[in-house]
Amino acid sequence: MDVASLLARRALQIDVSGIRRVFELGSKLTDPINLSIGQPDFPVPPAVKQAAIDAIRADQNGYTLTQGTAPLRQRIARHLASDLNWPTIGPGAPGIAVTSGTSGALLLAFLSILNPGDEVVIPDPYFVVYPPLAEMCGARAVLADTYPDFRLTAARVEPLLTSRTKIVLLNSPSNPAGVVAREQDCRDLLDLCRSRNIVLISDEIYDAFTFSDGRTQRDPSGHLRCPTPARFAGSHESMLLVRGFGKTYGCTGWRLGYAAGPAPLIEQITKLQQYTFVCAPAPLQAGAAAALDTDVGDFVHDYEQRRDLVVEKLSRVTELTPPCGAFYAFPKVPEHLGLTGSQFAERCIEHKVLLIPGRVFSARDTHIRLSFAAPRAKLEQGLDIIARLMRP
């Protein structure tokens, strides 16, 4: 049977991620010192894991309803009314739907406002999932050149838009730069897409890694609360905003995110779910239910002095754009070196130092990208080796 001439073009013309190959490498070499993954190296609280635990033991280990539980829905409405302010009830409440991931609710997203030949606009870099995200629904990723301060701003995006932009994705933090969003730029954004009847999602899986460099505030217990478009009144009725559990509390095998924005929209969410992954893992979300009510500061100041660490090193041999968030940061490869960012990648993994090539996440391969999200100890080594490798 000729199983390769029944195959779609919308899956044969995604190519595997490059991170993926990464890892593939990686698994090869004895004792890599592995910069490649963005994954959190913290384990997951405590209090997390037992209110999961609790509710496989109390049998919430069948389906649930589409959009998720009631309990952790209504608690994602308490911390979006506390956090943002948008309303919990009336109508013009907004929807919310808890996802199996943020890729999940993203996905999602763009099967209920895509068509074929539609247009979404997404930052150059982007995380790799946009464009395919796009093909997938016959529809077309148009990049925002970025560089080189990262910032996905109106100007940049404005020029962009024609009669078929129907999204405007916004990452912030943002991987793979660590770039926070300003407020002014989110105010713009949001704007723009109003004026022109776009929707703007927020893609903000990382808001709680949000560091102390000047431009965040701070909610009243005194946490850094990271710029974002949904902060801005009457917001809730023309955005989507995505936010995940995984990469803050540490669970990223869980899969759980949601997504909150007008009703008509996450309506369709919600009915495209039911007929692709049903409903979000049943016990996991007691866990992220628990988890909204969990301090995770002490592992965000962790990862800033982190962050501190790899502008320290990095800053003195190459253009570095300091990441504010996340754990990424998307230093520039030295002109003088020659080489393009998938080379020099090549040359790191000859050292056991796993990055990835800036071209997975680019037009350009300029750039690579590393996690601090790695053991101090092995992170210092391998910011010792790329710095040792960049110089001239």
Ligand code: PMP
The other form holds:
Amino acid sequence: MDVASLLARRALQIDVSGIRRVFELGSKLTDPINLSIGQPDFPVPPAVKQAAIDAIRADQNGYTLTQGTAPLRQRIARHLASDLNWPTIGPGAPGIAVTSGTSGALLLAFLSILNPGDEVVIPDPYFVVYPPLAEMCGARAVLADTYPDFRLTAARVEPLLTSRTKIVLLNSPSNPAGVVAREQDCRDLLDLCRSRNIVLISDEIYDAFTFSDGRTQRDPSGHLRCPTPARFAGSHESMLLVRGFGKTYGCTGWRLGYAAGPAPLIEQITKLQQYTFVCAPAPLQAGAAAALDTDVGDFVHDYEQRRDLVVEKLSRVTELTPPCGAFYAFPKVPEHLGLTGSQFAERCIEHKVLLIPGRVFSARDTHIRLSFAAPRAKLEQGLDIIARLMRP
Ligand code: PMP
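Okay, that one was the form predicted alone. Can I see the form predicted in complex with the named molecule too?
Then the entire complex follows, led off by the chain already shown.
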């Protein structure tokens, strides 16, 4: 049987060669300095683990409601009310669907909105899965070039809008650049999307990892608030908010996220979840409800200090937009080296430092992505090597 001839274009057209090459080269190294990983390096807080364990012991191991358990959805609604001032009840109240990972929320949102031929405007550089997700729906990702400051602004998006644009995707704090959107940019994007009847999807999986830059505001408990279009009046009726638990609480393997926004859209997301993922993992939803009562401020503070280290070491040797969130930095490969991002990443790997070439996230091959979710000593060692390789 010739299975290869049967495979669908939607699978075959996805190119993972850039990342695969890093892993292949990395697998040959003993004790590499791994700055390629996109997940936190702290353990799940004990109370969160305990809530999941208790749920397993209490036999909460079956299917849940497709949209998520009532206690978790109520807890999320309270969280959105205190964080964003979103209403919890009433005719205009947002719908909430708990999903299998933030990826699940994004896929189901795309499937709910896009017809073949439709367009989604995404920032370049972008989180790797955005273009394939659009393509899986027969739609097309249109790239908004955000170099060199990596801000997705209405001015950069507007010229790309056509009658086929259905979604504009904002990701702040961003992967791969760690850039946090400015409040005015959020407002302008929301206004633009509303005026053109386009869904603004805000992927805020890194919202808890927001660092200070002198401009960011604090909430009443002293945590930095990530600017988001979801803080503007009426936003719950005109945009889709996508958030997750995996990064914030160090449980990426639990596969938990949620989508919140206009009820008719959440209804379709829920229906498609019923026919695909069915529901998010039951006992882990109990863990997620406990997570929203857990403070991860100390971890975030620790990451902010690692961010400071990255900026201190790399901005001396290259162009770096200081990350203000997430746990990534996206420095440019200095032009005097005459190397592409991919070539420079290979050179780093030869020196035992694993990172990802910018080409994996972009139409350009001029930058590298490093993750500072690595033990401080390793990070410091890796940064010294990168800085040495960047010097003339
Ligand atoms: N959005 C962004 C920007 C991400 O970086 C990631 C994970 N790397 C996801 C979504 C998917 O997260 P999850 O593990 O919750 O599916």
